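One chain comes next, on its own, written out as structure tokens in the form predicted on its own.
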Amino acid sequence: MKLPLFPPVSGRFVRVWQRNLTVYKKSWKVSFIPPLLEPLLYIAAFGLGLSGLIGDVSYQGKAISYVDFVVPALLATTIMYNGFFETSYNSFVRMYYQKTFDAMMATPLTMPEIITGEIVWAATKSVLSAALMLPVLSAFGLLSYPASLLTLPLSILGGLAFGATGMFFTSIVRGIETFNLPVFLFITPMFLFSGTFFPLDQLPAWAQGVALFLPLTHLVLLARAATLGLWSAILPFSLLYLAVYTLVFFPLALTKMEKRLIK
């Protein structure tokens, strides 16, 4: 299969970077909320629910605790839904609700520029979310420093490679409905079966095979490498496994993105 390969690009597509933090500007406030409330919602559930049910986890033939165990995954999915949401259902909206496209489309800029400020701007979402989710669990104790700040980083990565999938999604769906579906099959599974809440050795042989192909699987392999200081030798496959991946899907959103746009 020929990969796809990103159509020229300049340093235009930060004025759309700019033109979403603006508006993300006016609402700094409501959307400051959900990351700094969530890590307390999950640890109340995990800390004081399923942990004392569950007791320690076997991760890399070490015991943790299961509140240590899933805190790392609690950052990845952050991750993964701030940049998918952010260029499917945001980025629809923006396009065939408000017309923002079309009317970006009547300046110098290109529709690559144009889909490239998009994702970048979802991978900055994600970074921010990052950011706000660690002063909240290291109030908790759950988090060790430096090693932890290794997360922001692997945001911008994690984002880049799932703004670059949602918004590939947004390239196809016919309406907004219809991202209900990669939601079911894609991000849903993912969130469920990526190592998030039960190690992947307790799945069946074919099901961790399956699981090694999921984005989310490295994302979360690394951040919990990350927290938790355990590194293992697949762990520069995982990286490499996501850069691939967001070289896949990038330039093929921005392909896909023109055709729908530019006919």
Contents of the next structure:
Amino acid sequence: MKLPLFPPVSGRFVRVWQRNLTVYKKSWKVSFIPPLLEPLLYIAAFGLGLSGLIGDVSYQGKAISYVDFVVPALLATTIMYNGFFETSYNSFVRMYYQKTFDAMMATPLTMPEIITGEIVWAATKSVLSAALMLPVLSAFGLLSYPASLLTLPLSILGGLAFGATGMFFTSIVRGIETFNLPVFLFITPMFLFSGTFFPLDQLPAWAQGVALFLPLTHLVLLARAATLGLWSAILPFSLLYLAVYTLVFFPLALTKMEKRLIK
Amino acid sequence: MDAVIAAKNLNKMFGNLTAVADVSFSVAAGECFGLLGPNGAGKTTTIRMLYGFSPLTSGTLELFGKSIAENLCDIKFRIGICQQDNSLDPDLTVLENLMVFSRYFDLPRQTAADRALKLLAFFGLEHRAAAKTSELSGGMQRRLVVARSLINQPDLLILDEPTTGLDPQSRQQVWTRLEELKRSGLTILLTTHYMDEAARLCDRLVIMDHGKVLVEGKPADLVRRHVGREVLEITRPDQSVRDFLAQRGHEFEDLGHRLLVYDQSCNGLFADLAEQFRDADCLLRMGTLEDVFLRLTGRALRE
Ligand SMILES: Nc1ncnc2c1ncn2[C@@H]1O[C@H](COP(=O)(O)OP(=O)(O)O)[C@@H](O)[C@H]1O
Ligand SMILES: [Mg+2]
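Since we've got the form predicted on its own here, give me the form predicted in complex with the partner chain too.
Starting with the chain above, the whole complex follows.
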């Protein structure tokens, strides 16, 4: 990567990614359960429970069922959670308690490579969870193909964006409990107010404006376009927003982590 | 021949605190070099500068004749580092710890597997290959960390307190292994605050305190220079013994309940004391590196 803001990172970061994959493979049976079962729970709750109360939702001038509306948001939030929680709590445990990064520094790896490996691994978990959810959702006929396959490349971008976000917070938190703050003030509000469970136009104008700055809003817009096969003019801007967001937070996470750990 | 390590005027500041002050030393190929000093002397900080973890505040540092500023990656392929804190991967088994580490050095899988098994056998861990690291005793964990630092077959092995916290059996085993490695020609840099360890393993050493090098030399030379060949310990001395020593012009250290007389030969004195003060409790023994260390760094507690 030779982007201006990035510190130099060689392809060696893959070694860090491989380490996490090795650990993941040891417990894959457990790791696979949430992305396979969670959609079933949501479909039961929204499809059987809420749908009856709510009926159809008007989305971009079309009436769509509430389940169709919620499913792509569910994909997007899963992508966010997998990326964010990997580089926040999990990376923090590796960094602080397990001294994994210290050990890696005794090898040819550099700190930016270690952190890049962690963020790319977080994105990989986002992709894995999306890939596991797709067949389950398809089995219920909730996805339109082939457009829905676009959620996979989208999960790479979303995973990098939220992986970088999580790592940014890891670089500044004092202790592991401190993550409650960004989760409570940033992640949970996004989960609720990014056009996930109700269309953005239900919000007052000022809140809609705020929501447009939330990365999850754009991930949801893009995911919904993919699963419904609905094109709209805002999508290129959403894509651009997520890309710029990632290009800001990724190098920021690298430099802040270097500051935190290299003394 | 180039030195394996050439450190000149290393300085490291943490804010206002000077952790390492003007430290210079060089280590020749095949040598075992010791960094000794009480806690907080700056040993770990010096080591962290050696492998590029901590940037130097000032000074120059060359490993294998190359400046670490420009060649860090190449250099790190050639060194093995056993850090002070055990940083074993608790998510992996003993064998996996070595295998995953070998990937950081781009070792082919088969080579890594061969080496890993040999290293486990070398450190008496082969029967625990499938264990979780948390199931190992402290001594076994430490041995595994040392084994891990050898997976890339380094030309320079850096050990930060390799035997702190080990039981005597584990320590002896680690020492025997390190001696074997030394015989095979490996260059070793070692920090320790066990003087018997340093005396046994190190060809040369420096004693540091408060970030500064106090003395440098071969263990035996340092003992001769700073303590003398023999030390006479007098337990529960009374005033008459003190007067006697002062009158005869002997240099001694007064610890209250104990006197230490340092001299090239205390033999005659020992006989005289035994004769004149029959109830004085005297012990004549060889001077050790521990005497040197305590004389130079003082007896005040650290931390
Ligand atoms: N990251 C750090 N920030 C501030 N001070 C430090 C840091 N690391 C070490 N020190 C200080 O530098 C001094 C030397 O520490 P260290 O090199 O760990 O000593 P040793 O390994 O000889 O016990 C100590 O006073 C220690 O508190
Ligand atoms: Mg130390």
